[in-house]
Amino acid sequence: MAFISSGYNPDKPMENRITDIGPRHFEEFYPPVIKANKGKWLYHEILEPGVLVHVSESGAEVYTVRVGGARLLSCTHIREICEIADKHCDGYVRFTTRNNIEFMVDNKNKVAALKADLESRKFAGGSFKFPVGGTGAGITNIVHTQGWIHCHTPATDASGPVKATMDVLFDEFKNMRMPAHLRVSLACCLNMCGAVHCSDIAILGFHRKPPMLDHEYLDKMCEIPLAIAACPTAAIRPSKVDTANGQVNSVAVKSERCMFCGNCYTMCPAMPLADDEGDGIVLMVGGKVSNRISRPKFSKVVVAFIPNEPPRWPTTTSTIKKIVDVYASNANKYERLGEWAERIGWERFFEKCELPFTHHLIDDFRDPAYYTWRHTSQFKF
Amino acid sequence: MAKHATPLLDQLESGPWPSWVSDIKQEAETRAKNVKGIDYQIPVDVCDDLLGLMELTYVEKRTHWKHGGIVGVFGYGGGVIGRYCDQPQQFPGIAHFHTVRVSQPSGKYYTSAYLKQLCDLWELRGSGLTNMHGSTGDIVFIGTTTPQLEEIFFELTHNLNQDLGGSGSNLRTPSDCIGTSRCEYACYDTQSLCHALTLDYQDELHRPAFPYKFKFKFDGCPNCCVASIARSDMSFIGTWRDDIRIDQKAVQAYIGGELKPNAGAHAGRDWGKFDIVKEVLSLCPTQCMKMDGGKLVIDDRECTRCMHCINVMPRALRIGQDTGVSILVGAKAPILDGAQMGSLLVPFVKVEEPYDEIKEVIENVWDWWMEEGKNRERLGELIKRQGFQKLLEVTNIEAMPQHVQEPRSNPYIFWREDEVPGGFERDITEFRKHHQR
């Protein structure tokens, strides 16, 4: 391998140098029909699952077909994904918020030769490159986090206990047969890099274990006021430890205070919390971002502890299709996992699911779990 | 023959769903084989020791990647995310892995010879493996050298006009939902203000002054597809206050069945004939709707503008024409604090060029923030901390009903003195002269 320069200068950073110009015009990439119709759509219609049709007050038709992706996408797959927009839709392509892949048509004619063409093609090992689905009353990709590929922090992987849901539910993005939308997010540690928790059904990797104190290198690592600092619940003080080589300054942890969130170990990395044992997934329901009917609602913890089960993650997987069925079965039209819990009642919830109710799934953190507890004489046996 | 046996991680290749392990699989073998003879600036074998270090993972059931190390391009505190493995002897080509965030275009619409442009660029200098897209939206490269970066960033610039993303305690690149472009639901063009919004605060972006991290996003109208509401410390949600526009003829199409309800996304099951009653007015949550002699009757004023009889509707009802949007602020994920969700703290405005009246309450946002914040705080945790009329008095804006679900439950009042007659300072001696001690 020789180093090829891109042009850029190590000796003079300054030279040439272009910053601040953003991300691309937006308008450089939408279809000409797009770019023609902005602002005039009328109204959509899903026709099939996957296949949705606007229509604009001009009478100009734009066809969608959306198919499920993984987020995480070699640049062989982006390139096959060009060859399918190079062919059908004269180059355009978009990617939706929950890493579904969008092929637009100007044409009703052009929609059955592309849906086909997305259907055929499969990865060497059996699965569907591009399956189409994800619209309407079904459920959609799970948007996640990268998990054990490339983050420091994760309690579990993402992209494989995704795949290994996304597959159990797979007659659900083929289909629209749920009482209303389904949205299954997962994260791999406590902070959350997407939304999971406003999701119907939430996967959370979480740690159970305080995190270890690596005190020879703790003091060179880290900057101890930080790691201190970053308690939300005050369970870190300084230390003073003897080591093989003399005295060194460290940090003590009071571990019955510890609410195993990770940021101490995010401030300093002679602080990790990683575990075989301890690690694993809270499930967590009846979210949703929307406004629609009820007010945005936060997820609920119901399932307290599942440990990490790779590949295939099966008890996480099992729990989470006995929820998504007993949900679409009981249901009313139109009505989200969370309005469904909260019109039932959560006891109800907890008995129709077959989940044991555990004292972990009371809240105690802080003012908020207060108003979590009954306060009426109103509950059902 | 694959460089790791991988038998774990061969069980997630079957099923229906994409696999991402064929996906890498895949990439590896194209780097092998090299047809197009790319001259590799990473080691070639990068995707198979990516496939055995989460083989070794899968095993172990503990992530092995460390920290991110202080890596990045010059000039810029954001965008490249340093990544090193704590196995390098084990799988030198993923020794050094670290992430490049690219600024991804509104609305994510993308031509293929763009993309293809950011292969070429991708194969090169990195592992060819991407995000599309991370959680905050960017295209995120995954797994590249330290002296790729500042090659990668000349590159993005100089030859594809582009720009890298944020990353640390910086605005992080905003999102936007589909919008306009191709929603007719939206009541703003979400990709104009999120792209005018982006370029304004660029300095923002790549050089981190903040607290922590702050993320705009925006979603045209209350049906959220953006999520900005949950996880945006300041959400910009379409709205609009006149009327709904409705079309009386597609209505009575809804109530013959000529018209699928909700577009057809219940298609899937028989849910029963169409009952107006029961799937829309009774749904209402304010209760602002009635059938009239036939008509669609709805008293707009009490709208709270939910967006369900116009999802279950969209052919006989629109959203009104004097669109704006609400500002809501504060949302975070559970990380430290607890979770929030947004509150509303701007009812409406106009989303009219140069913005400038969005963009008087960003800076008056920020300006209290950056000097009462502390360090990894967000922005929602500050405002818990010093008070929601603490965040009105900086942002000018006088309380209204509108700001709270309910009004306070207790008469703890921080009256200010110059809020109550004849001040604070009182005379102890002329009280006396009238209550005896």
Second form
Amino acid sequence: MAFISSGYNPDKPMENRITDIGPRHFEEFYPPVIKANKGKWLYHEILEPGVLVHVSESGAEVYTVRVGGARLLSCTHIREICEIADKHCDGYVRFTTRNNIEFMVDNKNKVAALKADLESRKFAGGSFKFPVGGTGAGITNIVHTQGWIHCHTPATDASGPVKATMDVLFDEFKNMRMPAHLRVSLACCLNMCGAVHCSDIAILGFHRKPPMLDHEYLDKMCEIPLAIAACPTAAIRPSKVDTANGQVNSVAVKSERCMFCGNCYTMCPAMPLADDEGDGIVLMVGGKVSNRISRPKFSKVVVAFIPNEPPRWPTTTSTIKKIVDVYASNANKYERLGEWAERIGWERFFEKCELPFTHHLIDDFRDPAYYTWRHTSQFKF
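Okay, that is the form predicted together with its partner chain; can I get the form predicted on its own now?
One chain, no partners, no other molecules: that is all that follows.
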């Protein structure tokens, strides 16, 4: 009743809305041609790498030029994006879920000038600021998490490995010559806010050691019951510990139950998890979200551990490049990476990609090993 008496009308929730509370309604940011044809689109086509056209029932057309972006942007880069949008697109611009930037125009005659402007803009070192591509049967931008810049529990960086990986895959971003589209994602720890559980190729930061305990400060800095409750595997219990300054209230960690998730560190800064020797990267492949040809699949671990090698992560990037090249050379048209691996058999996948194959790598998250283990008399490691 308080809302009603203040003038709020539940039948018209947007009426007299104060727009600086919460986000503005997304329809305010539609280009006019998209707003006028919403729900009326007949089809779309990819005219060339990075350039799409959507055609409406009314005959109206929208031409989209997609360029590679980044998850972390400087203010000057954002201003330049806005400048391009003002110059060519009446100020309209959008970001895709994979951090690509899309500039939309309503006339084919405007595409050439927009594309030429985008490709002419380069950094001082000569690399593209706005590379055109990321469409169709190729590799688009890598979805990634925060890494060492913002997150407190990463086992690897995000922006660093992503930049290094995209550098070796850049030709496939600019072209559409893969058997099918190939999605790469990165999550910098097992909490996986990067959704790497269902990507064609997934880069996962992985901790291998339990948290280190600073007993001197733990009781002073932390709510011990909160740190204990945060553990999803009940690996933490209260404990009294003798130190040089006497006995203190602290915790003990049962290492064999620890899954290295970092939840305890989130609650208690005196339980850090990051470690230069224990942290590194796991590579997973074969996942997908779509129902096309086959059902959605979870990614499978194919490389159990690669040490962090900043700033360019050469082992990680060379392994990914090898997998991509072998897939591109051997898969059938329209066949996703996981579908190709299942068709030829995972054992053959490891052979072709020259990856060491162990029994630790042939299970997934969906089925128990009984279903995914190759339990025939002919199966050999």
